[in-house]
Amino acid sequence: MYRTHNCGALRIEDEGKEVTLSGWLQASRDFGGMTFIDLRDRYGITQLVFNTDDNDKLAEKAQKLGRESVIRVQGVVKERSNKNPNRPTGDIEIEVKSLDILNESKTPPFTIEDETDGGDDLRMKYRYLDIRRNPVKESLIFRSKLAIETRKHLSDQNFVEVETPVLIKSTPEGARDFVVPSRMNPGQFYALPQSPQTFKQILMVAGMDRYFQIVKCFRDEDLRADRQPEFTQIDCEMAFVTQEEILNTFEDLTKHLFKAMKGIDLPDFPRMEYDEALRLYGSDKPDLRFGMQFVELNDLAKGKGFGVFDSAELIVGICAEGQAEAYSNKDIKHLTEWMQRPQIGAKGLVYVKVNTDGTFKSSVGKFYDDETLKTWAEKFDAKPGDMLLILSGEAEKTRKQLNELRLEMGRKMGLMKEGDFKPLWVVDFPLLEWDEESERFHAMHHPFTSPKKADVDRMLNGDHETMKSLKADAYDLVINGSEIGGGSIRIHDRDLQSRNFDLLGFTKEEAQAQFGFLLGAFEYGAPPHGGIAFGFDRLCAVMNGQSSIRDYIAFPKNNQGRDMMIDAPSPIDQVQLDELKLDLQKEKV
């Protein structure tokens, strides 16, 4: 037996008890006449005592053991005389009688500790050590349960989990495809899944009504700390429903989820139209753990000489409560290079602190007098020490620079709580987005958005300018500025379906080639139907306050999509290339 107790189980009540433990040496500490080890299993850390003068030949096998080693005893349960408050199984210690070597190991690269001093790239080349520290355990025994409690709501709802396929067909919409060779047909290919948007249609056709799936992914597209090559889904879609009960299924999804896996009871999603959210915010993904709302200024600042301002499509702010004070020249001038990084790209930043004595001091203050300045800061509310900071130029570049900027003040003004956690539902997207480069519409979720009912005859009978004004039935669920999850009420007709390949650019031989099969399904009685995809890994991230899904993953990629552990992506054999009939010279020259 190589164990009758893990390393997190025994208590003070277990004293006196002969068990068996077996482990990893986290550390090892030599006092002369005793050695103390930490034995660490997946569920805790328990302390092992070698006394010498009870065998010195037992203390020194003990003492000869390096970190990480894997080591099976025997002993009995004691009370250990210096308890540690800070380890469930501090007031217990094992005096060993026996010790068995089952695996002696090499020095690991970086400390297994929670803080550790191993780098990124390091961390994922040994991510099986890496994996041993307990906040990257913690993050996937979360995981687990996470996906454990999504699947028995969503079963008690009715919902059906049905896999779909891996190996697919490559369209041309969206991110870029993974692509894979097919042996049994030279030159042609698979693609894997960006999602299994048309399958969970079809299944909806199919008469399936509720289906889910946690589901892998994959998108060959440039990555972030809150982006994988592949990554997860919890994919859901229903039939014979409207906007509204997909709103209120999966707000009570998320309700549930947060209670069961954090304890914390969220209230009702507050609604939000995306024209709104940009106009308030600058952003469809809006942090609303603070105010800081934009106020635009146009018609109070323009006309007065300043010709930056003059001559701005737009120009808007935000009122950071209480910085006036705080803020030095040095710190404004830090803050106005670090919006006009190339990220950013604002040309400038112009202040006006409301001084408590009633004045003003302003970076346009040779423009515009205190009376001027007075309504500035009665537009934004502001009270004496607060700060408005405001930017001008292209309605929608100065928009999202007032986002970042907004964000920024948040983090520095310490208004993102930790373990507070803000969602709202953000609804009624536009259908298309008009592409000038490449002079064609572009669909704004994906091609299988409904239109808003109200719009379906414009779209069907519009010109190109309607088209630029349609609305869809779309919806966003955001928690604290990051997009959770994503859906839409689909298109359940061929006719419109046709139509909106026609203004995504499709020639009829294009949209047959590519989705013939849903278009075919459509002509068998397909149902209203709409359904939602959840980043799964996001959601574990942002449930936990980080900002990075890495961690959620067992084996992530580093930011060039590569697998430090097994170093993939990597050539193959020349056999397999002759296999799929695939000619690497070729393709280089």
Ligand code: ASP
The other form holds:
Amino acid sequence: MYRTHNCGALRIEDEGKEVTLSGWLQASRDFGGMTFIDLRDRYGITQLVFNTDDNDKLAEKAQKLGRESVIRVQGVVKERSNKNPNRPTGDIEIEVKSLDILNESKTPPFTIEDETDGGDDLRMKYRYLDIRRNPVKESLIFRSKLAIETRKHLSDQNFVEVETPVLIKSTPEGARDFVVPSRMNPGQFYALPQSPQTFKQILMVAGMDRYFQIVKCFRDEDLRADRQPEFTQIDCEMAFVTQEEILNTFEDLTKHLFKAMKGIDLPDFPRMEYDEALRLYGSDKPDLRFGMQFVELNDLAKGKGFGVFDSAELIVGICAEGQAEAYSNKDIKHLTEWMQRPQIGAKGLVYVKVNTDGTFKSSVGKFYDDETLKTWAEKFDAKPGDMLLILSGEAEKTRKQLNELRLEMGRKMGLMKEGDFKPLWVVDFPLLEWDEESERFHAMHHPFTSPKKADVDRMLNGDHETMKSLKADAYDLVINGSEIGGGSIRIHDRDLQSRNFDLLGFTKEEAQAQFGFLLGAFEYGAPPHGGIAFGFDRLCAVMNGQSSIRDYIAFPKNNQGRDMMIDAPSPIDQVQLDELKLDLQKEKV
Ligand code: ASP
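For comparison with the form predicted alone, would you give the structure of this protein in the form predicted in complex with ligand ASP?
After this comes the whole thing, all chains and molecules, with the earlier chain placed first.
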């Protein structure tokens, strides 16, 4: 037998028991006549003690063991004289009677501690060692429980989990596809799904009524900390539903998950129109853990001789509460430089400090007297001691820049509190987005999203300009500034779907070739339907206040899309290439 107990199980009540434990050697310490070893497994750490006087050979053997060796010990549970209150097993230790070395270990390339000295790539290369560390291990356990809670809840609501294929057809759904060559159909390729979108819609036509799947999706995009080329969605679809019912169903799921996993009761989620989110926060995923809403100053700041503002389409700012005295000229200079970095690209930054004596200090004090600045402060609801930060320029760009500044101030002022969760629904997204560069419309969500009922006529009969103002039954769930989920009511009418493909620049033939199966299905009684998908990895991270999703993925890829452990992607040999009728390597030579 390898063990009677795991390394997290024994307590003072077990004193005197003969036990067998197996695990990894976390650390060992020699003190004169005693050798102590911390033995670790998934469940915890138990202290072993080897008494040299009693058993010389055993202690000697123990002293030679390196970190991460795998051992089995037999011994007796004893009360510790020197208790460790930080460990559930801290009241006891095992007085070892016999020791087996099950496997020795090389010295690990980084420490197996909560705070490790290993860099990202090294940790990913030796992921099996990294997963031995508590933060990664706990993240994976959290993920597993979250998946189980999701399944439980959705299944209770009559959702059926259906697996959809992984080898599908390449379709333009926003990002680039990963493709897989077909050996049996030379010159033809499968694509890995960016989402099971069309399949779940077809399942609604098929009468499944409520579908979900915790499913891998693949997008060949440039990577960031919160993006991976393969990621997991909680993908859902419902038939005979309105947007209202979908929002309620998935608000309930979210509340259930927070309650079950974190013991948190979330209040009802506020809703905000997309246009309003942009106007008030410059972002379609505002972080509502703090206020600092945008205030527009066009009416109060134009026409006073300050050319920059006079020529600006939009003058807009935020009020940083209580920051007037905290910010020296040098601090403001640094903040301005931060805003001027190419990533943000602001031209400048105007400040107005509301002094405690009722006067004002401002970088544009030459152009605006205190009387005028007072009207600004009033519009911001600013109190003495506050500082206004103002940007100007082309409206859309300026709002984006101010969003960055708002978030930076939120961080600096410590307003993004850990353990504080502020979900909201952003609704009424535009249906289409005009892309100046390619001179065509893109679907803001995806090509299957329905316009709002009130906009259907305008969509079928309107001119080019009208198309820009169409609103969709599309919604995002945002928590603490992260987009956690997104979905829409779908078009279920063949003609409207064709019109949408038209607007998106598909010829009839292209639409037929790529989506003929869906258009075909729509001719056999497609029910009204809609759905949503949650980013499962991101949900895990956000629920734990983390910005990176990597620790919630057992074997993540690095920023180059590389799996450092198995070293993928990698070349394949000529025999495989020949079988696939791919001549890549031959051409190169
Ligand atoms: N398929 C969509 C996505 O992956 C979600 C949805 O519309 O249900 O973003």
